[in-house]
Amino acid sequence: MSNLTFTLKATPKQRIDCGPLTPDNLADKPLAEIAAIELVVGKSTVRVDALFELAEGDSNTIVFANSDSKLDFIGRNMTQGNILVEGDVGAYLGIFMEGGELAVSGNTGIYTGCEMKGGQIKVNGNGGDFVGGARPGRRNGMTGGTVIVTGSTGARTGDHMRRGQILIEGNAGDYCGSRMISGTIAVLGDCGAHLGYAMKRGTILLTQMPSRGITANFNNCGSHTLAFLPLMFASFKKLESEFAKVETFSRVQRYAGDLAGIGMGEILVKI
């Protein structure tokens, strides 16, 4: 059976809240009922069929074709199923996500995986600022799940992150792991300025020393052989990611910080 498909008719002039279009919300709904759903567009509401061409199919897998960077909140609160996005997407991709899988073939806007609790998001492009982060005024970022970015991420990746893992195949922007409480961020490329700023706990795993180095707020704890790293890499083998191809290593240089706070976070750099 084919998938339920929403093909964007034209480049939108205002931002569109696509949050209602998830496998959870559309299960067992006839196509006519789905077409009549009102989406918030700017300060008004517009029917789904006025924005998208609909193709009937299995609502457990939803496809957004001809997607645009003005499509926000795709995958909001989803707990099951799959969403495939062909093209770029806007802000808050997978916000509050608890389960299922969400894949994007382009770039994403700000707050990808914001406060997600479970499931998997894969971005086959670049992620914006605050990947896996917390909304303004909130104290908890993502608390579970996996975010994979095949390109690079913007600033504040994992801001206030509490659990889960973010895997970045490219570079991470400034303030990666800022105010991190727990969880794991792994980066194959370079990192920007202020790595681990105000980090409380958690792990940032790097395959190379950042070009900007490690800040003085982190104490060099020397070289270590860490037995948990091979187990972590074994878990990566199950993923469709460059991390599945990384040769396992356990010998790292360990830096503890941020010493301006409780200093229980760690940056691990492959030796």
The other form holds:
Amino acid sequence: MSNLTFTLKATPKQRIDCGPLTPDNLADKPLAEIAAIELVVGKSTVRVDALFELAEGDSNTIVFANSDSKLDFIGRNMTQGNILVEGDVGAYLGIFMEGGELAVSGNTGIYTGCEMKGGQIKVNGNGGDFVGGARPGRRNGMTGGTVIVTGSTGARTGDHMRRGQILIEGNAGDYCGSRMISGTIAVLGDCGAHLGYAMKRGTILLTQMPSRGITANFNNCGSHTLAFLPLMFASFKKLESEFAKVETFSRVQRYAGDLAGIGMGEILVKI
Amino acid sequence: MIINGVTIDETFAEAFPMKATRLIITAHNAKWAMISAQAFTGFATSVIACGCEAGIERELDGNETPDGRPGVAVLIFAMGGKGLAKQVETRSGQCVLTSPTSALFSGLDGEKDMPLGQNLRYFGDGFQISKMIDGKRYWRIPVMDGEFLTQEKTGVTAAVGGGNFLVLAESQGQALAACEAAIEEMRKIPNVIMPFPGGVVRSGSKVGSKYKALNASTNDAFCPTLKGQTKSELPPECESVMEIVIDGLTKEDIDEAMKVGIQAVCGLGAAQGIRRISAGNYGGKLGPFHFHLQEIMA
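Alternate state requested, the form predicted together with its partner chain (shown: the form predicted alone):
Let us now look at the entire complex, which starts with that chain.
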């Protein structure tokens, strides 16, 4: 059976809240009912079939074709199933997501994986700012699950992140791991300025020393062989990611910080 | 039933329900994994006074362990879940955490979980680090040789303890040789341990004692020096009896272990001084698991 497909008819002028279009919400709904769902567009609401061409199919796998960076909240609260996005997406991709898989072939806007609790998001492009972060004023970012970004991320990746993992195959922007509470951010490329700014706990794992170095707020704890790293790399092997191909290493230089705060976070750099 | 001149008694071993878990101890090399495992399973021959029964199940090579290092699988049994948790915690803390280069993992997904490193983490005095990997929580506890890595929880499963058989021989040396042969084969069976020293116990017990303070005392019916003093189970030519006790995750595991063990003993046969195989029971009224020797060897 083919997938339930929403093909965007035209480039939207206003932002569209696509949050209702998840496998959970659309399960067992006839196509006519799905077509009649009202989506918030700007300050008004518009029927789904006025925005998208619909192709009937299995609602457990939803496809957004011809997607645009104005499509927000895709995968909101989803607990199971798959969403495939062909093109770019807007803000809050996978917000509050608890399970299932979400894949995007283009770039994402801000707050990808915002406050997600489980499941997997794969961005086959660049992630915006605040990947895995918390909404403004909220104290916990993502609390579980995995975000994979094959490109680079914007600023404040993992802001207030509490659990889960963010795997960045490219570069991480400024303030990566800012205010991080726990969890793991791994970066195969370079990192921007202020790495681990106000980081409380958690791990930032790097395969190379950042071009800007480690900030003075982190103290060098020396070189070590850490037993948990082989377990972590073994868990990466099942992912469709460059991280699955990384040769397992356990020798790292350990930096502890941010010492302006409680200083229990760590930056581990492969040696 | 007679096998190679050895009489298999028409009797049964009586065993009890227990709770068990399997732990995997790894280290820098096989030598130190074994040292840690031996410490963990020390003084764990009988629940009567040790609080648990534990033993080494087998050695593991690097591709069988979570962290890719050499390891040892140990099984630990207790009469209840609470007692098991207490024993696991104290033994892990004193024997594995302290052992150079060690790491400790769960080796069993049971019906329920119980703490493994969940409380050991406090040894880290606030410097401990939690890591969720593949849905399982691990604790990294800073120690003087680096980091002690341990899984937070391990599974608990219902198990069976107290399977046994007795080897009746013409001499002490022959009984020991037969038991050694049995243990060598039984150690190849998964999911079982033989918790007594070297897998063999020479002081089998009966329930009760003439002394009120004791719950168990020497099994006088099988003591060769008492043949003329008590209601003995031994023939005149029998000079030594040794027992092998088996704890297993299931009744079937113990069945299999008893079978290969008795086969090994019978392989030596009457020619090597082995006269009979018997078993210890309490009349069938105490333990719900009965291992009938002749059925197992049929």
